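The chain below stands alone and is given as structure tokens, in the form predicted on its own.
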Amino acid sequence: MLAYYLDLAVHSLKRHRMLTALMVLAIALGIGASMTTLTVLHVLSGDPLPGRSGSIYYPQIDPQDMKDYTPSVEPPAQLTWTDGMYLLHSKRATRQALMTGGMVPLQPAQSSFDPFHASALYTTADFFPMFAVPFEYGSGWGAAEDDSKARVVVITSQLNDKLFGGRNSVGQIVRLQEKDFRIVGVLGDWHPNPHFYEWYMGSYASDEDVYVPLTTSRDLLMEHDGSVDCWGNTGGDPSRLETINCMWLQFWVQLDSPASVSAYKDFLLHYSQDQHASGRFVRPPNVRLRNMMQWLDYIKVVPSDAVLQTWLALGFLAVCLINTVGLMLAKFMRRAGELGVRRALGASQRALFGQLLMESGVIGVAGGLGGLLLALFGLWLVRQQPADYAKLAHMDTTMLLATFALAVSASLLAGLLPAWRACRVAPALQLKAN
């Protein structure tokens, strides 16, 4: 029977080339101008860890002064040097690591390579089996290297491939800030989008080329690209960070276990406390924690220009559905007669209702193709834009399943009415008039 109705709608709407043509336009541009801004918005919105996000946590604390304290102020979002070596120290968690972003000059061995500036994190061992970075050769450091502020580093494998023409560097030297650092490590394929762990330098700014060990980067005094908020009279001298009141790291624990989860919080309350009770903490204790998935959506990683735009879209689509739906009403209605026949040999109300929604079904699938064209453009055009999320604009599986999903969805809804409409018809009164 299906087969039967797809026949009929193929050459109804042959029939009516100009009609269809009109139908089909319609759908391909609500959908490509709703999937693009949807494919967007589901890269920006994406889990950057799947599998893992859950049980990752961003710790917030409040060390600051009472200089605009009001009782619902959040937390501040980042930690001062004395707050993150005493969470990281304390070891309370499954892992944790300390980390911010910096760039560090890089004199390549090779004389063919003029020196240039390394995009570059500081951070602590853990940052590698908590966030389950994979590795082409080699690993991360140890805690050892961290607390003997050890010159090693672990690179990317763009870097490598570019150094060492992609061959197992390990053991190599690189000289970053004139020192001599060892390779302890290249990065496999790991891209993760939003930039959740640092970002400061940007929610999808490129990838870092080094990760050196935090304690490092401190003796060395390498430079600290990052936020720095301080308060009362210090400064932001880069030099005195470890001494000064400033917030200038961020701090990730992986907490296995909803017991764990409340077991970590009410120790920070506890530190809190303590910290409140010394007179090192002035504002009451203030403490936060929440997953990765909460701590991006709290700081609306997501830009407020691409939700618009979706909404904006998603509008523009409905428009292009009731226009659709003023197509198919005259469309249908025109053919009255031929479906007042069918009615008087015998065919009932349902197999009519279901003839006009094939119809309806072949326009969205039309729609759809041509919805998915104009999409892939519509993400060309985003990947001309200036924005850092520009990159990222491509139609995965997923959203390309839901291009026809949506186009034959939106088309069949468009079609109930029409088709309602048209196989109400009294047969009596099309054979009468005919």
Given for the second form:
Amino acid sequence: MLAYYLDLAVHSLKRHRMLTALMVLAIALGIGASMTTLTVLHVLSGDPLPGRSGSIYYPQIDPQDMKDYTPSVEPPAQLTWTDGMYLLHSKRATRQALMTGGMVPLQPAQSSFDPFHASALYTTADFFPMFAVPFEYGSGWGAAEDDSKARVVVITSQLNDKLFGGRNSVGQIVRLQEKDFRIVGVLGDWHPNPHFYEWYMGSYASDEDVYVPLTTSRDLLMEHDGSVDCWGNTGGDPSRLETINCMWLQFWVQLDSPASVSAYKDFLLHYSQDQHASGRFVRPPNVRLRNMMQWLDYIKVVPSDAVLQTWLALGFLAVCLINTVGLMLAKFMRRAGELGVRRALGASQRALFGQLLMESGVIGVAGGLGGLLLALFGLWLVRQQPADYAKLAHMDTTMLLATFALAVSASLLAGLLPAWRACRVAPALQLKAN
Amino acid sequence: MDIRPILSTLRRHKFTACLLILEIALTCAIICNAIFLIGQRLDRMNISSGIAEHELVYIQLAYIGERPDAMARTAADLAALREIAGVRAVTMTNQIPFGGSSSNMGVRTDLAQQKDTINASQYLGENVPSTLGIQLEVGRDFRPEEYRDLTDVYAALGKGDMNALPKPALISRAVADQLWPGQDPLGKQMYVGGGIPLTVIGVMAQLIRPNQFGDGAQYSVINPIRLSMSQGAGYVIRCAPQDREQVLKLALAKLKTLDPNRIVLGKGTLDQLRRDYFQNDRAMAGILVGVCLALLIVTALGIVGLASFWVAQRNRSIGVRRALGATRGNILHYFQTENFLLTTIGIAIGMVLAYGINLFLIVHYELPRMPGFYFPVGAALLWVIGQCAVLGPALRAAAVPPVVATRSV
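Please move on to the form predicted together with its partner chain, as the form predicted on its own is already shown.
Up next: the whole complex, starting with the chain shown before.
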């Protein structure tokens, strides 16, 4: 039965080659554009730490003065050194890490390399276990190294490949800002996207080269890059960031149960109340505790252009589908004579409906295949774009299946109405007209 | 031409006609908004900076180790750069227009003000106006004795000593108009940070902020504060447009000989910097143009397809009309008018849709309201496309000979 329907469909499609090509092309274009943009969106709004992100939280408090204050204001996105260190040392969460980004001049021991500016993350010991960072060699550093401002460094596997040819470099020395640093760990393959923990260096595809203890970076006054938000007469002197009224640190905590989340929120509130009572905080206590995905949503990590492009592509798909519905309807109606004859010869309405739907299904499958090719081409085009997320635009299995499902269901939907209308022809009327 | 016969025919193809109208409406709505978005991006990319963009090159460097004598070294660098043939002016500034980083501050005119009047970008450095080629509208440039070192400024801020801070400031016309509309800004006081007073000594015609254009693209202030290389963003050199390549090469070589122990982080012309800054906007504008073209093509092909069907379907009635005395022109006009009618209805619905989409964009993308003239642009495009698309099938219809009427199908 189905084989016969398929045969009929192919036969009918062959009779109007141009029209068939037009319908397939319209569906392919619409599907291609939509799937390209949806894939980009899917990649951009992905979970950077699958399985772990639910227990990672970003605490916020508000230490600023009353200038520009409104009761509904959101607390700032970063912490001061004073607050960050207090929260870090209170150890109220399972794990906690304070961090910020920067650049540091790196002189390889091998003379074959010129010194270069390495992108760095200055952080604290829990960073590695909290985010379950994989290590190829060695490990992260401990709280003792944080306290003693130790000259230790963790490097990425790319840097290890570049400097040491991928060999185990733990215990080796690299020179950062003309000081000797001992390598304690080499990271494995770790590229969380979005780059959630430090978003000022770029939200996507912006891995660091080196990880240095935050205390060490301040001890040596390593260059800090990122947003420094100050209030009062501070001027933002980079050598006194610890004592002036500036917010420049990012703080993440791991909270494993709902009870510990609410306990941590209370802790933040109590801390703010205490600081308010002592006069250090001027604003009324204002705290937030978002989990990682809520936080990424809040800072609008997905570029608005990518969302806009998706809307645009979906609009385009709608036009392509309406176009196909119209053409299919016209085509089916034109075959009213033929359908009338077949009805008169005993074909049921259901059988006709099935046949017509099969025809639109064939167009859908062909359009889906074309759309898939166009989407792959579209993603290749996206990868040539200048945006920082461009090179992440690859199709995965989920999106591949989604593309196909979308194509077939879209064209079946497009074929449904025309088929339904066309199979309701009154056989006698059509025969008489002929 | 009487449109009643057209309407009665369309009534027999209600559903197909409605689909065509819907397609035209959607296309029209999307295209109006897409053209508007393209216009927005082009406006952004063509923003004027108020500086001599084609005459500027920049070099960004970082020391490998600490340099306690950075200030003296920077002075030596600047002196050496000035000696290069073709160099007209040099500065070490804290931020470069269209560069990645910027320093911004709240500005108010009254110390008692709860909220800042504007957020302006703060340029620091020696000879910034003359090097960047900024036009002074009124007032004067800084005098040599008015400059302070940034290190001293930080020290004074640390001690809370307001008197040691440099008071004079240059502001852009946009800042002046916002802070003191209709008044002479010269000599006026403004306050930044927790109440640091600044006195306006001159107004610049225009000076763009490095980035964050959303806060007011032309809100810029210059303070007479000298920077060392480790504090600033980079050296900016002004020379004749044709000398830029050569000057950049010589400057790099000279800086390398003066102190080889540093890394070049970035170098190039301001033109390149501007191009790179707007590359996302350029890409987005390109995508929007592509979508518009694709939409128009798909819609046009849809019209061709439907019109062809209708022509084929009405082959016999066309023959009858021809046999009864209708000219080829009559038949041609019939299909053209039919298309015009459908397109017009589609456009009318499309306008409402376009307005709706614009409202959606206003809410979600902080876009301004679409100016009225984008609507007729979209409408005209679709009328033209519709007429072009229907021409082929209509001509085919007009070519149907009257004799068809006598044949049975």
